[in-house]
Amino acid sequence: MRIAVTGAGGRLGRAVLDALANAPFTGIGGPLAWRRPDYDLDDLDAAVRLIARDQPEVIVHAAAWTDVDGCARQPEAALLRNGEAVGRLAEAAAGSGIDLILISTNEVFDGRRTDGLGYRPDDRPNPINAYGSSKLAGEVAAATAYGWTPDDRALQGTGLGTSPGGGPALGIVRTAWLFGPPGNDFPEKIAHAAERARAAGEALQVIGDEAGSPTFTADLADAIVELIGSGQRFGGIQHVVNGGATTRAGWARAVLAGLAIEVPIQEVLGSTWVRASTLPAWAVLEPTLLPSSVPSSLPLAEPLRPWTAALADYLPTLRRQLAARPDVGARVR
């Protein structure tokens, strides 16, 4: 199976390439890595050129402009990269009979939920920032290209991703709070911040009123590969996150405990920091059960493992990333 991955140089793209390299159904030459300069979100004709050149059977669209503050400052650029570019890719893929997995975000929801439950795929999106709006625009553009209609409730439910007449499938995979190699993620940033606070003899201030679903890119990538290899149509909307939820402060405590960095943590409101974007306060997704590629009498696999278990597996890699920066890594015990 010829599988192309956009954003192949990014955090998730790299993880998907690694997972696909070990998949038994991936072609002899391995997955196709579409990255800049060949594939650039600002080049709306790139998808057509690459599809004609490589003729993939499946595309995993992991490329996106994920700088939420940058999106807030440049909403037109956000719509171009996360909306219009997705539409052009989806039109080219659907027209060539190619299945598409589109990676989306929890920020298509407003975060105002107060019942303590995670957002389900059939909850109505209502983004409150430019990043979420641009990603929802991408979902709508892809759904249109693959023949979903408003009457299908295509952006409000699962199992709807096959075009009329049994054409190519569209799967929208929403996820949240990604962490993993090559670093510069929340765990690494919080470790740096904690060391600075400890050196200054201060408490580490971390947001306590923003909750989400931390998700390990390796686990998400494995789930995407399971979807592709399941032998079932992966169409529809899936929420793929590690199990459980926590606040930014709770996540920080888990990271610092794992790294044995001792520093007082002061929980503060998100409004403490003035920033260009407004983030959803409740960014928790309820994970969906995914089709299993393992033959079984059960039609569905288990959801991803808890985020705490995923973080524990990531900690050795995180330690190596910190050790590569002597100013911080040398002080991590």
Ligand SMILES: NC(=O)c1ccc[n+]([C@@H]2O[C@H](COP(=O)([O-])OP(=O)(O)OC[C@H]3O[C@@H](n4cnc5c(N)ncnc54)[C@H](OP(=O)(O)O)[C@@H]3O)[C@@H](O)[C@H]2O)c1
Given for the second form:
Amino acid sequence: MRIAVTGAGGRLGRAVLDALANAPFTGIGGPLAWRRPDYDLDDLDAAVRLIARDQPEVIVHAAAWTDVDGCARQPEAALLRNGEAVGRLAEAAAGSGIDLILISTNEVFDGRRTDGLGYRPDDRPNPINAYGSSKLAGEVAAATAYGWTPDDRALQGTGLGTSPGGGPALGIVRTAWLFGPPGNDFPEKIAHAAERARAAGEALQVIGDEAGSPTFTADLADAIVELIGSGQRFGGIQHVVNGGATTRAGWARAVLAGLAIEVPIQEVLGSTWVRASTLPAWAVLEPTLLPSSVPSSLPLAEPLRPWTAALADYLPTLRRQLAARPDVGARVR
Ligand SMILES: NC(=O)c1ccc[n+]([C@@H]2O[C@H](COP(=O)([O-])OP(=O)(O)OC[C@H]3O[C@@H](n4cnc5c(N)ncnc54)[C@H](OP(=O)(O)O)[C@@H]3O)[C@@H](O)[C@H]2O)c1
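So that was the form predicted alone. Now I'd like the form predicted in complex with the ligand, please.
In what comes next, the whole complex appears, and the chain from above leads the way.
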């Protein structure tokens, strides 16, 4: 299978390329890495050119403008990159009979849920920031290109949608709170912040009232490969996150405990954190059960492992990343 991955240099894109390189159905040449300057979200004709050049059978669209504060400051640019560019890619892909997996976000939801449950694919999106609005615009544009009707899935909040039978498939994979190589993620940033707080003799301030589903890019990438291997069963919306949920403060505590960095933590309200974007307070997704590509008489569905187990696997890599940065590295045991 010829599989192209956009955003190939990003946190998720590189994990998907790694996972695909080991997949039995990936072609001899390996997956196709689409990145700038060849694939640029600001160039709306780029997808048409690359599809004609590489003729993939499946595209995983991991590229996006992920700077949520930048999106808040420039909402038109956000809509162009995360909305219109997705529509153009999806139209070109659907028109060429190519399956598409579109990576989207928990931030299509407003986060105002108070019943303690995670958002499901059939919950109604209601983004509260420009990044979430632009990603939802991308979902809708892709759904339109693949012939989903307004009665389908999140457009009306009525349930899982599927592509009309026979044509190429669109899978929308929503995820959240990604962590993984090459770093510069929440675990690495919190380790740096903890060292700064300790050096200053202060408590580390972390938001205590924002909850989410931390997700390891390697696990998400494996799940995407499973979805591709399952064929057209990936059509529809999937919520793919590691199991469990926590607050930013809970996540920080787990990271710092794993790195043996001791610093007092002071939980603060998200409303005290001045930034351009407003983040959903309850950003938790309920994981959908993934189809498995492995033929089996067992039920075909399984969730990803708990985020705490995934974080434990990431710690050695995180330690190496931190060790490469002299300000923190020397102190991480
Ligand atoms: N990070 C999260 O916590 C999170 C949560 C939920 C959903 N997601 C979604 O997951 C996907 C992957 O995110 P990520 O964490 O891997 O983000 P990332 O590390 O910021 O990677 C984004 C990728 O998009 C590319 N990109 C950005 N602007 C571009 C442009 N104008 N033209 C072409 N490529 C461009 C980047 O290219 P360069 O390498 O050239 O900059 C990078 O490869 C995105 O769809 C995102 O919306 C992320």
